[in-house]
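One chain comes next, on its own, written out as structure tokens in the form predicted on its own.
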Amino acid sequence: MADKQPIYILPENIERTIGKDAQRNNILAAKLVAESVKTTLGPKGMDKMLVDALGDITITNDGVTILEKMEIEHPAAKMMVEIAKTQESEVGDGTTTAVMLAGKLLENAEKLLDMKIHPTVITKGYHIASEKAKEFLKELSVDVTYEREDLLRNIVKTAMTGKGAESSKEKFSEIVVSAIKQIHENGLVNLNNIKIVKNKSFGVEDTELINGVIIDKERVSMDMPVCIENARIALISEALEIKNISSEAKISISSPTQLQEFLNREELLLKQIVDKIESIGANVIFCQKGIDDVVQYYLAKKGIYACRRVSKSDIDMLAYATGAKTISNLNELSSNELGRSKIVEEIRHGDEAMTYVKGCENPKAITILIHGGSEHVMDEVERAFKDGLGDVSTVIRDRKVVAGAGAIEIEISKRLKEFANTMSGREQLAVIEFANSLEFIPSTLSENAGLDPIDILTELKSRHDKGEKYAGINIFNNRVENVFEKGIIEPAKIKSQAISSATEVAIMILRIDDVLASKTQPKSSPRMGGMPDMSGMD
């Protein structure tokens, strides 16, 4: 008998890796994410320095804003970059939670496949406990609302503690709950009504909050006044110039009379633009396009200020902010378009100038001013700015907050356990390794801070078995105590996101017995250090 000739069914450029590999394959590039993100946690936690290919320096301990940067090639660290970034865009901050939370539920799942366990079995397990996590969540969370400016307060300064605007937490809070509550419309809070500018000058602790809006843009002539006082804004989509004539046109000239008479024609129309301007009665007009040479000659006469190239994004935050109504016709301007606020000024530091448009009255959009030496400082400063606003935002829109600090974690995972032991199967084995997955977020607390893990943990259990559901680690003091009565509180929707996306991209990782990868053409940039070679997987 022949012997039998190998089959093949697959491409020579297919690299495959089946059953146990695969799955620790994928197990570990997972860990490794979450280990990278790890040392951030908290607010003792360590900052990262990234340096991209051209050299821009990256310093943060924001997590989705480390993996961005990290140029991560394994297809299942990629999935966890994911959820970092669901958890960003979806609650404003928690990334960190959320990618250590999925590292630790695949480092506890191999130790049940290491008892062969079968991975539906996990998966099932894992399912039911997200879903009774969240159960005691809900239970677990207090009802606030926008009115409660102290909670609001105290949810801001948890989210920037740790971070480079934590010199300064209790004046950025005030900040922060100001502005929220500035744009805040029938519950709805609009993000994007907030602008946040950076200015280099002055110190961090100097950042302001601005009731309008600041233009990164000078006025056009030098000789139009720097500052107008009780300003009438004028927003204009269209060019202030005289249109192009089409390629097809034919002007016929005989005499220089009659070349003169047509240039004299063009400077009046010019000027009747201006003359339009002014009988509405408006003194600052930002115009979304180009200003002829002639135009801005006669607004500078006239003492009226001009922006030019404002673009539509900042067109419409002016809208929101003086009341005006962006006009794309000259002909139908009137003073009932116009806008108001008390000062529109020109404000230079250094080489950069800009336009502030300040003291608009019940404005629906606004600015925050972030002052700094330095890009990178003023770069943290604004991350935290956007988790601070996240969560406050979250908070209005759900109006559930959980004691932070860890305590809600302990407490989900004793009520997981005591779960568990009514549950028969081996699925009860999945839940309780999902109950001691949240006892990874508390533990790095108290690592991050210096202190025992063991000693914390084992405090902590013993609290909250006591039926002290708010005690948490204060890493100020070092002490176990209710966090709630402290003010470290954070909104339930950062942990009840976090479980969720946690434990699905678990799942995924976890259903996965087969990797086929097409190789590629080596990159010469380097991999995240100590990861598995995937690179080209899809």
Ligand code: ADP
Contents of the next structure:
Amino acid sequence: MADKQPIYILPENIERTIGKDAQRNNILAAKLVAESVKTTLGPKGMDKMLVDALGDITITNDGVTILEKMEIEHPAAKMMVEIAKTQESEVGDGTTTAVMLAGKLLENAEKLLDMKIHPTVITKGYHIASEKAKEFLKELSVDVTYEREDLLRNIVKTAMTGKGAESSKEKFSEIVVSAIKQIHENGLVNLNNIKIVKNKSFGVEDTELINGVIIDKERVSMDMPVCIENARIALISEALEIKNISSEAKISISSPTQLQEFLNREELLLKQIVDKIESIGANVIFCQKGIDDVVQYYLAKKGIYACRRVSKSDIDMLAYATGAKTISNLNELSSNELGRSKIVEEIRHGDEAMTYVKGCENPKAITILIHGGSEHVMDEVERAFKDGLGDVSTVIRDRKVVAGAGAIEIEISKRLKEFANTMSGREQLAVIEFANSLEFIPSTLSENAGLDPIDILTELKSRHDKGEKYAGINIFNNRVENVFEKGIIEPAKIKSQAISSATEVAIMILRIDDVLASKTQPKSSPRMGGMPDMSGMD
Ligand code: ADP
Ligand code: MG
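Would you mind giving the form predicted in complex with this ligand, to go alongside the form predicted on its own above?
Full assembly next; the chain just shown is listed first.
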């Protein structure tokens, strides 16, 4: 027999992993990602401290934040991070749940692979299970309208437990619900119209809802009043200056009187700007561009409050909050374009001054002002607020809630197992593993609270078998009970999104049996130019 020559079809710098190795490798990576966020799940979840290359510290309990900051390299692991990001952008909460579910689906698929079940059978079974699970989820969800403030507040509290906001969640849930009720229009919430501002002063519990906007600018001149009551606000997108004379133009001035005349005339034009503003009754100006010194002087003289170089997004928010119309040309300005608020005030904390526009009537943009003693604390409170805001806006849109604390997962799992019994064929095994994966949520909630997950799961299952579909593990008193009644509720959409994206990524990873990866070039070390090759020397 002639020796076979190996045939190379790929360039040298491609690393190839095939078949089982590729699959196991990917599954392992995905499991590791799930493992890394597992301890943060639920009210008793722990926090992680992440330190980046520059030494900046983040302390958080938030799944997506952790994964984003981990700078994950492995391609399959990166796909897991994507689920967290999708979850965050679609529904704003439930990131840890989604990632853990995907990890568990893959771990359980591995068991089936070991039993020599083909990946396509597993993926088909998972697909069927996911569709069924969402059907059950629909059956199990309860209608809620935005009039039910008590339920909305409970959703926020459920979202905020275990985050830095825990201690003040009564107050915070009220803030979130009032903010959303204030700005929603026909069930649609644009979260961009809720501004979150952080202020290093007082304590977290002093966090407040401002009926208006806070902008990070001080008044342009110290001679302007610090506070204006009954503000009539003009928003101007153009500079309050005399437009530059085109560079072609020449002005010839031959005598000092002519120069004086020219300057007087310029000043007159600038003063006219202020006269115009005063004549229509504006006493506050927010200008997106610059304000000439002379204009500043006259504005201050007339007791008008002004800020310059206010960002476009702040100008837009001010318009939503005060009802003002932004104008670009001063000639267009009339009293109709002015917005109103009870107070416009510069408030100073330490070296920083900000302008508060407060007491707007029926504002369509609003501000949550977070107080706190340190940046890290305020950042984590902000993330908790974002989860709460995401959840309530999701519910207002979708109008469906489910019981949290593992209740929904156990009930769906139970129904999936019953459904699997009606199936024939090997896909049945995958449906059962899918159902088992859902149990990972209540089991981890218990484990993180220091309870025995096996005991809790056994009790949960037996209670659900008896028909208690809202039985969950309440981590506040460590009892298995009707958690819906206790107000532990979540938007149904969080769960359906988590199921969809976890299944999708698990299926995608399971279908890969060949990984071709270009080897990254090692970081080039500084070469010593012109040195002879010394490799042959001894
Ligand atoms: P995620 O990133 O998935 O939202 P969280 O750390 O926010 O992760 O935890 C959410 C889980 O905690 C949900 O399953 C929710 O039902 C559960 N949970 C919230 N409050 C309680 C509670 N009091 N008892 C038990 N579980 C709770
Ligand atoms: Mg959450």
